[in-house]
Amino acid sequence: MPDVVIVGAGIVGAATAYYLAEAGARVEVLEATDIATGATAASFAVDVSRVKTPRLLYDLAVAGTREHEALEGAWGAAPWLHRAPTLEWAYATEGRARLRERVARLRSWGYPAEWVSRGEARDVEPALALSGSAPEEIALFPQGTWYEPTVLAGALLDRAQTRGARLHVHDSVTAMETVQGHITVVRTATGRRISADVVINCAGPDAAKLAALAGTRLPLRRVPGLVATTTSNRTRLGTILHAGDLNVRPDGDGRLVLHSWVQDAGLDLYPESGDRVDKAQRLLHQARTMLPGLADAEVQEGRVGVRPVPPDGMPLVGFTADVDNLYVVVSHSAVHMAPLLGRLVARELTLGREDRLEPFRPTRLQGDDEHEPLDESARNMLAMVTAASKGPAHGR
């Protein structure tokens, strides 16, 4: 089995270093601050099967949504995992185009996935008041998730130390000593120097920063997201909703959790900085039009994280082409992602190469960062965003 050193323990390195443990791999994670603290924490995280394009992308998330069952089934419990139907609409002729055109390609793919009225919208979900610029015709996508993923990831780091991972926090890694493409030495802020067979590079928004260290290029749009937390509110919320450019999923204890590309463009990409409270706000003050039952609820928290993007939205997974034994795992929509990738990267470090991953190769990108979006919601989320930063609110 091989010693793997893991870097990054967020959701990815999480889950990454959960299989490799079981698997029976030696196992070390470095984590420059805490766990789960970076873009994990600051994930609207859902189940995102119903967004992913290409069809290969798609099977990719229908298949994480099962890893997620897999893992409820196999620990006897998932604390992190609420199924909730979904509820989505647009505002503007062109958005309801491209959902009318979603539902059919889902439909033909066998994804659950139909139309119901504004009064059916109703019964799906009490807390909803749909103004009169709402279409007559809601999507209803009846298998929908929402995840608390700190509690995943602290779950999952949990079980990989109790297979013998050990984990070190706050101990960023200052430099990769390497010979020949290979590295032999990672050396940290305190003063570790760790060699290892593989060196996992789970760092999301700063894979490019660890992968030059170690010499090499990795191709990657660092694109800054804000969610909102309500305080606890009347509304008892048991949907996920996606109403024009304003996402609203429930949070537990009555709280409800907000987010809109649209708010997100402008967001510096340092999360001490920038006007994240005004941004909250306005998240607020908009969801209150469609739930009353906000009125009496107030922003509890702002957390902005940067969300790693490769040029065409699809996850990288796999070897860099000039250092051999850099293993790269970086993915949009990680939350969702991070079980079944997890469980693909032992599988190949540990059995053998995965065909499942062949798409998904850094080495596709080697040389050239143009390319256009393949992933619906990657393509979507940098389009909202380009947009509003041009000038007003695109999205309704």
Ligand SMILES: Cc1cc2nc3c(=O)[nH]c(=O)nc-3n(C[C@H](O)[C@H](O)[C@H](O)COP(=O)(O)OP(=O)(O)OC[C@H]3O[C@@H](n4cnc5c(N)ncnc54)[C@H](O)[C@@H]3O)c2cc1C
Given for the second form:
Amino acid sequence: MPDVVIVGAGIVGAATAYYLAEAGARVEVLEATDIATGATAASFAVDVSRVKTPRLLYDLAVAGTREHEALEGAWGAAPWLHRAPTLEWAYATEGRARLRERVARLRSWGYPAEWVSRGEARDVEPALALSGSAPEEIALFPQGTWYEPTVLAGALLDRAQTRGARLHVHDSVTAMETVQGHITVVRTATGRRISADVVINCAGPDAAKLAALAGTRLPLRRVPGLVATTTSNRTRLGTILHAGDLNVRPDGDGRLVLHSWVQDAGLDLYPESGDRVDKAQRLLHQARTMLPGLADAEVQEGRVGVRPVPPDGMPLVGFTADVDNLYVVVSHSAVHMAPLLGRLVARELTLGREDRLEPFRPTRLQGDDEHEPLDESARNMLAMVTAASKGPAHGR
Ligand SMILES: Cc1cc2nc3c(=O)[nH]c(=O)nc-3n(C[C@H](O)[C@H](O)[C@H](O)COP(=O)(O)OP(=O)(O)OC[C@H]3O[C@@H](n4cnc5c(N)ncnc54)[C@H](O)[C@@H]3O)c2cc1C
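Since the one above is the form predicted on its own, can you give the form predicted in complex with this ligand too?
All chains and molecules follow, beginning with the one already shown.
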């Protein structure tokens, strides 16, 4: 069994640690801050299967859903997992056409999707008050899920530790000594020096910085996003809503989480707290127009996270070309994907090459930073953020 050092204790590092420890590997996890405080803590955190393309990535996402369910089965409970139907509509003509195309494609792929009228949408979600500008055609995806990623990351790491994994928080990896393309020692801020058969880069949005410490390049886009959490309120939302550019989901205890692509546009990587509060207030204002129960709600928190987005939008999983024992696990939409990726990575490192990971090797992107995203949702995200940053936009 390999000795493994995992750098990063977000959802990806936590899942990778859990499955490797389960498989019998010796695991040390090094985390610069605390567990699940990076992108994982600022995620909208819903099942992303309905937006993923090409077919290869969609299939991976659907398998990602199954993996959360498998964990639920294995552990006998899943306090991080909340099933809720998803309602989605677009206001602009182009956005409606894209949604129609997507619903048709998803149906042809066997994913449950149907059209409902505004009245039927209200039956599904009584908290909704749709204005005249909402279209008559609303997509209903009965199998939505939202996750509590910090709860899942904590549970994965607790279980990894009961299987012998060692977790060191507030200890950043500051250097990696390499000899002829092989990491011999990982050094940390507190003076640890650790040797391992494999070093796994689970540093999320900082994965390129970490790779640079070992003398290799990892092409990665960093796309900041803001989620606002409301105070507890009367809305009692039972669905996940994607209304033009506005996304809303429940967050337990009567709170809601709000996100908007347009608000993300031009978002600074390290916004002033005033800017963060301002954007969060605008989200709440926007959400109130369709959810009257939010009338008395306030913004509890506006949190900014940075999405790690490989240039082609597909996960990066595997050994790097220049450093033979540096293994990367980085993905956008990784709250959804982490349990599956973690399990496949553990199988690969303990049992041998995992065919399902072949299409996602980091070596595919050698010297190719300007790759057009193959994943339509990543393409749309980048287009929306870029377009909206050039001027006002009015939904998809
Ligand atoms: C606004 C927003 C909305 C999103 N919506 C969704 C969604 O709906 N569904 C979905 O599945 N995903 C979504 N995502 C993406 C998802 O949140 C990320 O893909 C996922 O959280 C990445 O997890 P991670 O563990 O790779 O990174 P992180 O959670 O950032 O963890 C990386 C960890 O590495 C540590 N680290 C970095 N460098 C070092 C070092 N040198 N030494 C030690 N530790 C180090 C960091 O401190 C950090 O804790 C969203 C993200 C954002 C920001």
